[in-house]
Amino acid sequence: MFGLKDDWAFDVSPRYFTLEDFDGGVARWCPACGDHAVLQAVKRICRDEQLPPEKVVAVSGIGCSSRFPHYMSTYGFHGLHGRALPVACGVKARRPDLTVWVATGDGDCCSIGAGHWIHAIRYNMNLVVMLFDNAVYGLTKNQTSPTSPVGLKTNTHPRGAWLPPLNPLSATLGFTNVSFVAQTVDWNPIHLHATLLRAYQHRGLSFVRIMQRCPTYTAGLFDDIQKKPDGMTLLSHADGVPIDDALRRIIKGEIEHDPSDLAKARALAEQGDPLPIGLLYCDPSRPCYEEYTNAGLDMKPEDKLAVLERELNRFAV
């Protein structure tokens, strides 16, 4: 090699990713919208875990929260209303090497997307599903959503919502093959980050309900929870969301909860005051459908053609 030693080689520095490497477009959510906090938490996890941006995909449906992929400098898919989960499952089915974050809202997931919600939980593919729950349709300007509380006045119910709200936690815990259900709030960045990190580390579909403030249409919805010292209760366990001293100084209430106890998780899901935050349920032994859909990914093109020819020859006359 022109006089160079045989053991000569380039000394290539490893890539190191900063928060800026995950910055996409400038977030256009309203000031004080809880979506900003969720976006920053996900970026921090991607940075801390040193996930290559080209190995991350953000998928969404339609709604304020579903602008999420535009603000991540990663691969992204802004889908149709209610269709975030089938798109995300399709990505994971053939690209198991990618980290997939799903941003969906209480309307996008729990109304038009409810059928996909049920089956995505059953498939239990390795995704982090973030349900941004502000109890209203915000992007289309203040209509009642499935999680709107009774009495909430909106453009579709100016005298107040009539029906009791759907509980996303209770519903998810009733779906077949559920493997991870957690709850957190956007106004506590410590717990929000810890919960999403725990969800990212789980094998299977992690469903995280995020109580999310909408300063435009449901500004005072969570005032009681925020202002009362005992408005929230931390769920603590060795297998749950980690709790540090800083978090305990902010939230005084705490109960020990084993996330493998499905019956207790369902009881906690119905509790509203104080609001339980943390890991309600976790079962990493649940089967993941991607282990089936990923079959054959290592096949060579000629092997795939041979199998196709063999199948077609069965119908030859």
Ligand SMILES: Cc1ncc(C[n+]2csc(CCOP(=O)(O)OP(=O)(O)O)c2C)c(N)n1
Contents of the next structure:
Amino acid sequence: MFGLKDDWAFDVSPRYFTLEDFDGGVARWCPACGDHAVLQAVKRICRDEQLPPEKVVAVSGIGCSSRFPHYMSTYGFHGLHGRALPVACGVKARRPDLTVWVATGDGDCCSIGAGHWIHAIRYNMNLVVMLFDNAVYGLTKNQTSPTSPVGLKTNTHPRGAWLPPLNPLSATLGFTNVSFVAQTVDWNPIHLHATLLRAYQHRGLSFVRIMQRCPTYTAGLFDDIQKKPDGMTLLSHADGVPIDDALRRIIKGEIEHDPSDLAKARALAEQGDPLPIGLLYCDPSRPCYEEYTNAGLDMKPEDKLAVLERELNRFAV
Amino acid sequence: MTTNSRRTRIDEQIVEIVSDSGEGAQKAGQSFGAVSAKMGNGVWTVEIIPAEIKPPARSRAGASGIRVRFGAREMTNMGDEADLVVAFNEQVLYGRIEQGAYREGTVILLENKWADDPQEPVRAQYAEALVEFKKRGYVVHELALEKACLEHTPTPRLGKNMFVLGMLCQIYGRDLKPALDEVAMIFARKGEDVVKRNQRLIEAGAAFAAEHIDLHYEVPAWQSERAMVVMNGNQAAGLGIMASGMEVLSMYPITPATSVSHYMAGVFARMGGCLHQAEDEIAAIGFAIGSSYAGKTACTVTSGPGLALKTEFLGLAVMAEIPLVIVLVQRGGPSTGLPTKVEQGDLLAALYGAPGDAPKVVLAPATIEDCFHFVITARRLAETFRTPVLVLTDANLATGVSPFPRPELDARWLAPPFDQADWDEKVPPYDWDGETGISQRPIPGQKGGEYVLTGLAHTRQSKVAYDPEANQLGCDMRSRKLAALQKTLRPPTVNGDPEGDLLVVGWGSTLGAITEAVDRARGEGHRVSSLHLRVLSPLEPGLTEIFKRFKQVMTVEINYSDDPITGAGAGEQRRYAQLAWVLRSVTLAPVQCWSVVEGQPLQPAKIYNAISRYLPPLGDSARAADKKSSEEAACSA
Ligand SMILES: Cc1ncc(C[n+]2csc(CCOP(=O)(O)OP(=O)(O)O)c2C)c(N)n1
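Cool, the form predicted on its own is there; where's the form predicted together with the ligand?
Full complex below, order starting with the chain above.
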């Protein structure tokens, strides 16, 4: 059990990875569920970046969206409802070599896991956190979520959700040490892919809210922004999510937004119609907790023993 | 100080220093304990902690200080009533009297400045106390301690503790040299002047005692051949965590577990370890589980309320077979309970406190030395059996200080489980051995081992499975691991004769006190033995056979049980102490119990009284058998 293999570092045989190398089989989400598109986008990024599958970990909580890891053929951790973030942070604590994708639902992240959300933002470890926001609890069959719009009829509020919805972007932008906040939609694969890629490239915790359609419980919820020609506004900037002509052809609205401008980002976060999509805020200079947790990673057993012996000396009678 | 021929030889002594908090009594007592250990005595030190952080001065509830029990043999517990007490005011003594800390004849060295206090009520209180103490039969020596200190320090209230240390060294014939060295170490960072002043106070205290206190004892050495270390149980556990090769300690502060992290904080970083103070207990264990999943050794440290929060993750660690060590420093419960006090109330929560069937390994150190070694064993078991392992200590072990043989460290303990060699793709992530349930785990980074860990019921391939066979098989395999571990355990040894009238069974920190009580009863001719369990899940084997050779078996524990005569429940209604429940169900023997939840470590005399109820009168075992059966009849009535 204590065998330390040190020959792994010399494994340099050239390998090439295709999409299939990340494919974990048929995803059992409802047809037309927005989750399928997110899965495709992440697999593509893994392929494009040629990430060895064994170095990728998909971590999730519980919910429809949290089934995500099962449909990747990388390492995965499908844990507890609301607790994806502590696990993901623990994975990264001493493994800077791993790429970690976190899949979490609006109930998972913003309700039961809200405490961890605040602190994970503050730890700012190198993770991509994908908030699958379908404004409802899917897996447990249609209960109100913290992001449900007022009036949404659910099994727990048949006369319509009563409380004003929590805004995950505004909240995240208010947490100390926030370093990356973006918004995208599941129904635009180009923007989805570009946003997640930009998130992957960021050093620190990238928080991406994905507006995600649930054809079963909140069908039509996003119809307005999806179908109106001016339902969305692209946020463009040299540091932002790259926008190509194909995107511009589909989405008409576009504004220049400097993602280093926190006040402006907060104003945009409050905006629903048109829905701003792209990078709201980015500060790559924020401290990352790994700098603390990784300290001493390469310390040798002899040196550790020496510290312990000195400790015993301190307690010697 | 050389041994004086006038000195009376004594085998052991219990000394207390009590004061308002902040007067340094604990520091003085710890130093005195260390000096005694250096002179080859067995020592057990336990802090007297007030319930509040800043209790008012001169209050009963504010009693703060320390008890040092030392003697010419190994000391395993705090003992019964104190022999000698140094008190900085008379009010704090009342707090101790309420705890039954003193007896007729206890010597009290009492600060007498209160007799001339400018405030009349204080003078009155003092005078009243003197009368009361004398009535109780204490031997009170009134001493002008602070006044004597004034000659050596401008702040006698702060320096008095070192003066007392000097006094005690004189009374018990301790060398001053180790005491002087000790304070030099304690105050090293505060500079030469402070060291000198404190050393002067020690010397002055010794001279003062020689002149004014006519008490001269000698406590012979016990053994000193082996190199010893002296520390408390939380330090031992912290050291054990580090020596076991843990890379990550993920915790959330909770009394009385927190001091493990306080101790480790500085040292662990120097050892390349990572101490993560999480946002709550759930996150703390989640973080540790994430690290462990990624091939890094990880543990968490907590107490009862924290365990409650960690329970869901603990179940996940069982279900998904993630190695993890959890050190549980028990305190009084339920709820916030008695945060600083001792209880063994979390055994059943540790064993069964998770939904569904969640078998895990549970160990219980019985001594401070165990606190060190059990963590190392726990890590080994966690990895070999791919399971969480709980190590249950308690507030008594956490704060008790005692010397034990210096551990011999082993570099192999530090080797990580981290393995990045290719994984044989044909081997599934849960390749359960049909007999033992044991399997190897792939670690992220290992090519070919990619799998999705899940808390859902799953197959050997870690695929979610809802079919009837899959969950039955998974539960069976996880349970088998405990059975396999149990096969490697030896039956516990009985202290005393292997048969007799009564067998007293304990677990955890009560070992020393139980043994002392049972040995005393046996010394008087009773046919009583004791047995102490250290592995509680799986249970140490052979208990049914051992129990059969005793007319009665009972547990002694620090947790709640109904008193069979006066309590709430009798017969079927009776709620037993926690280990008693377990033993009754496992052995089917009518195991009795005696347990209390007073927040105090069990003392030998109390145990002796309790077990006496179950002992036949000496020389008359026939009558005794009658008495016992009528008592049982009373229980089931
Ligand atoms: C401790 C706990 N409480 C409740 C549940 C039940 N539960 C599972 S998923 C879920 C909510 C899912 O909603 P969301 O996070 O928005 O994800 P979605 O299914 O919509 O993707 C709930 C309440 C659980 N699994 N565990």
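Numbering follows the first chain given and starts at 1. Rigid core here is just the name for the largest C-alpha set that superposes within 1.5 Å across the two forms. No experiment lies behind these values; they were computed from the predicted model shown.
Visitor: Has the Cα of L19 moved 2 Å or more between the two forms, judged after a core fit?
Guide: No: L19 shifts by under 2 Å between the two forms.
Visitor: Please state whether E302 has a C-alpha shift of 2 Å or more between the two forms, with the rigid core used for the fit.
Guide: Shift of 2 Å or more: yes.
Visitor: In Å, how large is the C-alpha displacement of E311 between the two forms after the rigid core is aligned?
Guide: Rounded to one decimal, the shift is 3.2 Å.
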